[in-house]
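Only one chain is given next, in structure tokens, and it is the form predicted on its own.
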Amino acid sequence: MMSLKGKAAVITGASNGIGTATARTLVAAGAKVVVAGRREDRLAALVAELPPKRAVAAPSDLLDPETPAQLMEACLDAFGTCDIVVNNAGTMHVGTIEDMDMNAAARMIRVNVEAVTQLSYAALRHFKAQGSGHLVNISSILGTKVRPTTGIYAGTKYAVEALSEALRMELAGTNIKLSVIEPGLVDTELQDHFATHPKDALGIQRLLDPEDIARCIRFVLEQPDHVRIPVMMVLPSEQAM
């Protein structure tokens, strides 16, 4: 297994949920992290709880086209290297044909597709220049299938899947890795604004914890150089779909 000690990572969407758990998990494994997100107070609290000089907050808006380069620079400035990027930030809006908020849907497409694409290319260009690195894009089970009212969100995650697979193929034979994580239902804030939470709609009592996904990210990152894990789906035991 590859040690993460001394590695430096950029983690987006780090002010809650999977991003927060991933920062804690990677730091516990010996890495240093730049935690990015829109909620500066939460990022500051996360950095304060982690060991000194192991984490840096980067309050940012991923819809700003300058942000990807700024995040890479922040990691290099803080730690002298950037070895890992976890493209985790995302939003979720669903609705019927009649009820869908198209303004929210348009912003979701920008966050889930445009911002992920921009950071993916910024990360991979840096990794190619240094000769190594690992990009982890967070997708969803809904990047592989759909259910009613989720078509636009699923479409954004299908886009992440297609982008990631094409980039992985382009990187074959290099020392640069790309992995996609496809979570099922996770106990985060992503769906708290829904009128009916998917756990109730699907009858799932025990959701995944953010730490479950963070452990999987660590597992993928710690594989030896000759091993590639292009895709990992992670589901709660009760989730049939």
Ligand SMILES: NC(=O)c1ccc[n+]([C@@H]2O[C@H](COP(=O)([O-])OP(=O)(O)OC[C@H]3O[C@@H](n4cnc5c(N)ncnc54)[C@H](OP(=O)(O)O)[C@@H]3O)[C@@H](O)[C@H]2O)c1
The other form holds:
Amino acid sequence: MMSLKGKAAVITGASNGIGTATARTLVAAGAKVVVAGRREDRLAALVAELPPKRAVAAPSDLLDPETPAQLMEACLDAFGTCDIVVNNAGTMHVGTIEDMDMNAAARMIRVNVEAVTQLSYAALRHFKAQGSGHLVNISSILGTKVRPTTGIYAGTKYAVEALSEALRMELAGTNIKLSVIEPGLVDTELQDHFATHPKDALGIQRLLDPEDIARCIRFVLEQPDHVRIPVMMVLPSEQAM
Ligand SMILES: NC(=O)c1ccc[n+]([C@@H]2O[C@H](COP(=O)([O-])OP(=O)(O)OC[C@H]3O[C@@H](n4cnc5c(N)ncnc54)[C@H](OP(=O)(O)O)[C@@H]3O)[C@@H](O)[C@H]2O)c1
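Having seen the form predicted on its own, could you give me the form predicted together with this ligand?
Time for the whole complex; same chain goes first.
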């Protein structure tokens, strides 16, 4: 296994859910992290709970086109290197043709697709210059299939899948790795604003914990150099689709 000791990571969406769990897990594995998100208080609390000099907060809004480049700079400034980028931040808005909030949909497309694209290219350009690095893009089971009312969210995740697969092909034969994680339902704030939570719509009692996804991200990152894990789907045991 490859050790994460001394590696530096940028993690977006680290103020809650999968991102917070990933920051804790990677630091426990020996890495240093730049934790990003808009909620400064959450990031400060996360940094305070982690060992000294192992985490830096980068409060930022991914709707600002400057943010992806600034996050790479923040990691290089804080730790002198950037070895891992986890494109995790995301939002989810669903609705019928009549009810869909189109402003929320447009913001979702910008966070889930535009920002992920910008940070992917910023990370990979740095990794190519450095000769190593690992990009992890968080997609979804809805990056592989659709349900009625989820078309726009699924479309953002299909875009992440297409981008990631093309980039993975470009990177074959290099020392730069790219992995996509496709979670099923995870117990976070993502769907808290839904009128009916998907766990009730799908009849799922036991969701995944954010730590389950963080553990999979760590597993992917710790593989030896001759191994690539392009895609990993992770589902609660009751989730049929
Ligand atoms: N939960 C699930 O069931 C599930 C399933 C499949 C895939 N996923 C994917 O997993 C990823 C993480 O989601 P989660 O479940 O952990 O959701 P979450 O608890 O709602 O966390 C989302 C994170 O994204 C950040 N974020 C949202 N908009 C942002 C913006 N404009 N600028 C900067 N940061 C922003 C939030 O931070 P601030 O609000 O502080 O900015 C927050 O830290 C997402 O890509 C999601 O699509 C989740």
